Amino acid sequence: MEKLIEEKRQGECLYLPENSAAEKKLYIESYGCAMNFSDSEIVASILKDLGYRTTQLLEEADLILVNTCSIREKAEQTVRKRLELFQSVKKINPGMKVGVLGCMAERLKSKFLEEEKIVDLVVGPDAYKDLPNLLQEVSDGRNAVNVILSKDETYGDVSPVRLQSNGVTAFVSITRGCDNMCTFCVVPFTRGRERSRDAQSILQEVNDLWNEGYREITLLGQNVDSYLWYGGGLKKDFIKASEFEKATAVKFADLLRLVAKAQPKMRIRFSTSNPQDMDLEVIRTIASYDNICKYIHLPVQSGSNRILFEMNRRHSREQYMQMIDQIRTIIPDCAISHDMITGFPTETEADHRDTLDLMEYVKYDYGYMFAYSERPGTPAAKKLKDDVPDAVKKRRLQEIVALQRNHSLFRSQQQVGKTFEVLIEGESKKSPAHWMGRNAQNSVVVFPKENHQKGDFVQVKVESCTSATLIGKAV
């Protein structure tokens, strides 16, 4: 008896023994964005219909996945670095396999089979259900490669399986791709164009969360404010799309009022944004439903008009502290975090002062900062040198990150005195008779562990704080 598996891959249906798979464990590791530990979840389901399971155990695995990052070469060097590690476990189990998934497996194609001798495929962002049709090259002796783009493949009728799950918070994919082109940037490159997964089935998936215990969900998507479902295809042809579809046409905050009317206990967040594309519609419905938490993360990069420009970033500084100033005004509870880039091409010391005075305006409540690295293939890369030395880039990195802190400590010394809505993610890392958890505006938040269980949402008092943690006693 053969279980037929069917694969959309030049019309093939590929037949595999019944207990080809059996007993097979899978072990995956996941770097970068929330995206990709989100994308591994949907490759663990797909193999699990060939009978893998996972393995947090190296050693006993069948096949070793490493889900990869390309937005920095540090990245990338991390994921080297742990295929010399699988060399030596394969030395010893030789019957592994190895492959690598994700953005550097689309940047780098075959030639990461050139370069490195221990992967047997490589596998693109959109090309995960061809999986098993790449099992079963390697099974024959073949090394595998499928990183074709997709202009439709959102994986909205695959059923994540939840990989080292707390059981209480889970991520949401509803867009792929990005058409934004910022000139530093290799996602519209390795993930290509932008494209929207039907509301229908993101319903479905948060119904079905909520009915398996989890009580909080991340909306995710390289640019989920550009969010556009008009019965399926790319959202730079939505102008195509016919007179029906564009008045059913389900926008963003569309898709934020569905998801909060369905699941009303349910807290919902969502990333990441982006300054040119979030609308006030957006705001309002966020202060308008209490599960939709008040924090938004609204990268910026840089605080200097001219580097935006050099960035194509297309919003200026004053564009964006005019979101910012209506954000407060809309929520006025709502935290605010963002992601800096420092030492660009042709950035100055006066551009490096409107970041820090840029920051000092919004005082944010967190932040993700990073020294500038080319990325090959980029425009940055192929129009601008990469001017600023590195002794430069690291010194006005610490100051942005010192500031940083500052900010941070401020922000969560408003916070003493005050009572949140906590939902508990699980034990806290420092002390066995503590719980940790979030507040509506991502703070982590720590108190006595009492009667309360994981996945209660607890009234907690805070006390005192870090620049990081809020300390508190349930009320």
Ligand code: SAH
Given for the second form:
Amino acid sequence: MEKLIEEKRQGECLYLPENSAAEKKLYIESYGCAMNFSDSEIVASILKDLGYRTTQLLEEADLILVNTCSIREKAEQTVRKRLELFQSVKKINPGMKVGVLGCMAERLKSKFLEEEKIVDLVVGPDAYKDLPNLLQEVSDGRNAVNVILSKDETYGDVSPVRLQSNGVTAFVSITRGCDNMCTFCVVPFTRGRERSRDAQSILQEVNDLWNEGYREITLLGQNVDSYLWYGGGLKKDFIKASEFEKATAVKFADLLRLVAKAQPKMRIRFSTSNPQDMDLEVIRTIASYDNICKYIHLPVQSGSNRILFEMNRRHSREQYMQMIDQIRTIIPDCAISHDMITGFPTETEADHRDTLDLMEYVKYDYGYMFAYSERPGTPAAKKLKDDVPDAVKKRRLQEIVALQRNHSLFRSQQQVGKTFEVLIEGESKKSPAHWMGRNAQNSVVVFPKENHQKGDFVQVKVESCTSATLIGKAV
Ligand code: SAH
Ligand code: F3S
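Please supply the corresponding structure for the form predicted together with the ligand (the preceding block corresponds to the form predicted on its own).
Once more the chain from above appears, this time first in line as the rest of the complex follows.
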């Protein structure tokens, strides 16, 4: 039993405050992107209405849900390992049910039930409102599957239960799905076509969060710049909208303005931006409002024009560099981060050097870097051979990671001596005498607690740094 408890501590377990009135116990854990963590808060809300309270103890759970990620093969292997562990828990607690949510559920559908005998329930990202019916089927002794993707589901009417929250920062989802069809990416297949959430319901959630004490929100979507609310429905059906719907439609820049004005003291972040959908109006809007954070996560994936084309990223390296120049001109203190993939099919040493060269040009504040992982069913898997040897992918990955480390240190060093407004998120992991927070550029800042409190905005002067952390003192 001790081993199980240890395993549980290592997992990313989410839990709710105790609620003695409820009887059934839910153990839920999430993998992958912020959207999955946000979706688990929606699932917890739907299950709360069915009388479930969450537990951190696997072995006492009536229901285990695992919200899964399919983005790379490794993410799926992690989930398979967890299912093995759940199998051993089920031996102790045979009445326990196990459900798989999220992208793996959508990708594998009912095949999951055959491949993993322990699984009772398979629910795709658009079917969470069907959980009450599905759980009824399971309790009647049948396996249950719903992986239907929706044209209009955004869960805008579900008020999320904030799981393992620091009480200061929260995610607010604004779009679901993605229409971009980057050839390496499984997301358009697992999360369906793109649709946006009603701007009014987003504003309502942001206002509620402020009243509950939250001080920073991150607007979430696979491709936030593509946000378009015109009364509901798929983004691709906007052309069929009425003249009135077209005239009153809310774009991403409009949404940013609405949110920034509704709560002028709430910090606003957003993620993720695909360069092909980000425009000057968005960049100018970020510059115009003090409470919109000066930080843009702008994945590029490769610095080679040929590879960008093969990836169906619809911009060139030159257009990307021009966008970086525009950001730096319009928002001089803006931090920029990236996602990069090494070893995409057909990538040569020359393509890889183009990536290193682009990184050298931008000198990103930080980045997320990955070796290409072929995903079944994607356009790249169908038309290109995964022909870069693993050792080459890994070596290229190490090279970009090392270069990024240098750039992160360079960017951190540039901040030493400057004073930033920092929002305190909680205690520093390394020292109980220090607070940890972030500045508007999203750098982690650590400083002595003195008499400041979690959730406070504090002016901090940076005195030293590592590549990932600024260290300072409140002034
Ligand atoms: N639209 C979101 C989510 C993309 S997935 C975004 O832009 O952030 C997050 C990152 O995972 C991608 O930007 C990409 O760098 C990486 N990724 C996606 N599919 C991948 C694959 N098949 N192999 C390796 N990395 C991948
Ligand atoms: Fe994937 Fe490209 Fe969309 S990376 S989520 S298809 S923007």
